[in-house]
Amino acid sequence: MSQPVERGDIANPRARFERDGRPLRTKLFEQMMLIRRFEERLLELFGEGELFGTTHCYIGQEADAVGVINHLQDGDIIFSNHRCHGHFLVYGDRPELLMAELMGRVTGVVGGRGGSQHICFENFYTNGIQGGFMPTVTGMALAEKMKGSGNIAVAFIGDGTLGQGVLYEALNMASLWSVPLLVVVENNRWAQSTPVERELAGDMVARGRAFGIDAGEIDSTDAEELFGHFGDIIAKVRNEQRPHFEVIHTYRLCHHSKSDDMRPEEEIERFRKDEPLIGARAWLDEDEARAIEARIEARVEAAVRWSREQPFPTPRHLDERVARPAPMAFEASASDAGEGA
């Protein structure tokens, strides 16, 4: 059951998640289905020429986003990367705003001018320069500590980012300043077209510990396991106001961008057997799983239909700030499309 989204819920995933009284597994499966179907639809739209720029999908990594972001509350900060769709959908639960953005519409999350890699919405930010945002998010975490807000910042990076020098400058300062920053490394085992064993020397977790930062790792595509694992970590970062560095060993089931996949087929098929949606669907009975899939399909199609109806930005929009309140008119069209059934 998808609930109507009030304005105040957009930046408060934890409150929204807790208010949904359904079993944990049901909620996690529905969120992951939204990410999966949204991105599958994106790839279809890209092939039909309806998207601008390129797109980097998160297919196979959905359990990471639901395991981490559902613990974040109003005021917490997320800095994501080029592979951000799953992070945004769990953060804001507003697929229509992201769809309109990727279709270049003026009612998109940043006015149709940012795409996936330049989102600035509430406390959710993205940038496609790997590691480039780490000094920024470290400073944001420091600001929250100086304000005494109790908020934390979360940075999502990939294994390829571990080869960027600016990351280590940021970790050094995060440790010296003891800022409430959680760095989540999503090791999907490939940096674009290079396997991790050919682009990274040494130990991932040791990189965090080298700066005196608490660090750990988990090898899982189980959303329930990741949700429990990160609950304790995020509580510690918030309560102790210190950084933490955590590696999730996962796998990207889709190509890096579109048609640039040179990975061995047998490797992909091996990891596909452990993909998060299959395991999560098995938690539910068949009728419940099918009802969720139908609801998500209707919701994504409503987002596509609404986005197609939105205008493109014009020169007069250049003077408008890109971070602005979300359009509220969508609730009616989403409801008409079957959301909440």
Given for the second form:
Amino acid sequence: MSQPVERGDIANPRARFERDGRPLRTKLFEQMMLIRRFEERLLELFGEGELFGTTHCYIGQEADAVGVINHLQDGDIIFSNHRCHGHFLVYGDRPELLMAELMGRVTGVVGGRGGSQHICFENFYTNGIQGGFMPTVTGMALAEKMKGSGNIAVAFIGDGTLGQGVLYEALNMASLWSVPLLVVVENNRWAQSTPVERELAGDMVARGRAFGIDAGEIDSTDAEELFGHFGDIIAKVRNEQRPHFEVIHTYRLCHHSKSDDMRPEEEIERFRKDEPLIGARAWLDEDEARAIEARIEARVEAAVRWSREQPFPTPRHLDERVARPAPMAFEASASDAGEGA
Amino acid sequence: MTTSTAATTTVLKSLNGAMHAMMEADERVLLIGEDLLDPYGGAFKVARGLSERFPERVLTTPISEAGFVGVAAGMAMRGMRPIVEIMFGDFLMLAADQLLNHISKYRWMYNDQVHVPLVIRAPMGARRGYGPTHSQSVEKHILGMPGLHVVAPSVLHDAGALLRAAVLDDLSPVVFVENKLMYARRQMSAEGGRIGDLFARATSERYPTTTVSWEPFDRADVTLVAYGGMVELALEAAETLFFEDELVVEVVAPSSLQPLDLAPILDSLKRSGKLVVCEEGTAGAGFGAEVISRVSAEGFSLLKSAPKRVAARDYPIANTRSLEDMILPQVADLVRSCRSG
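Now that you have shown the form predicted alone, what about the form predicted together with its partner chain?
All chains and molecules follow, beginning with the one already shown.
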């Protein structure tokens, strides 16, 4: 990969989204389809022994990522958690970098040093300690406010993280100092193998309100509804430069990490009816949906193929960073196909 | 505050002056911690006068050590140069997760895409009757964390200059250990190879090691390694040994505990062949253990006798003076260790 990376909209999901002239529903479906197929393929690769370690999939929660992140612009910050694939793919739109990272390759998002729980891509960060990054992202948003940049920060946490004390230290300071921070709580109803009713007392939304932070909730897996809902919230956080705490009630259709699912099958089936991809696919006519699925299939396979060819880190990579590869030629043509259609 | 007054000022004035000068000259520098606002100016008054001059850049916080240490890290990652004041060094352990799983890891695990230029000032040490949770020297618990620098000024250093170097020149996160008793002491800096009647030399590192002797470095009987508040006790012991026993003790005072420059210690051992290491905290898995281990590996042939360490006894630090004295290392302990074969 010799050509330089074009900065352009690399850290500007909103600009990319707006430049794509297709209908909103089409764009949302395609982004969610990328997340879904990427992760399904990931699980297959785990099964075939091609990946190392563990992984935490987002299957069932895709509408949250597209509903929130498409509103974020250049300079805005995201801090995500162990379940970050969906967030990264909407923010960075570089499935091959994430696949290479998960395969432990030197051209992965962070050169194989982090795995998907510990990545940094422009203004996108993840860490694997539940709630531990909440002070960091609060400080990032505070710095942006002090600099007068107009940038905001978004933190993605889950229902399980509501058990961590440092979260409340961060919320307290975010409110005291009126920090432009949106906290998105994805309540997928399970903390690893523990159902939410056994790990959470009281009211989720009240935990934000207790600090004098505007807080709300939405029970939806409808990407279009979530997109509209968060458009207003993010505009408010940006314009009024103060925090907001929003709970999305959703559901994780897959296991927590690899092969640790002990949840009742009938519960999973009940939520499967509302999963975001089925509803979104029904927005489109069959030919369009199939064309998108074929394109996503090709993108994911290209990412897998490319990643397989990438080298593993060597001793010199303990201290030396490999420059980020340019987007694959295939990727460029795939996004061209979407433009102005 | 200029360097010409560095030798005649107290450690407290040196640190306070350095913060005034940095905040005056550099808008990225800010101070964050508990009870910092004037007229109080922090528990040990090191922050005095700053909030009146720079009200926007002195953030007095809730009692949330993990929270505000993490907030400062986030600000550092977005271009600021925050200084954190921990009220009592003991409370640093409330932010242990922030140090271990966040601040010290971000740069490397994110593939060198970020830096965390953060300085955490932590007043350590006993002999003031503050009891078990307000008197400890806990820095040994944070030694050995890759990615973290640990700096400890003593009366043989210009504390303000070290703080400036940590804040403005060091891109790594730094824990800056300040001994509480030392605040009122006058700094001694070497001029023309002398500190008063003593012979003195200092390395030219960012965080120098200062070595003093009662002879012009032509002969020595003992190499006594000390840092922080123990340096004063070491100087007192060395003076006693010179006049009562005609023993030449070289006091080697590093200002950087991590990374530790072993060269000045080995250089002194070439003359003395006898090593005594002291610290105010307990001995187990501590600074002395590290120094003795490295000297054994890198300079074993220089040792003519078994190395010794002087440290606190294995108890919490008592409140009452009589017990506190029994638990903490004293000048007499240093004298005894230096005398014994």
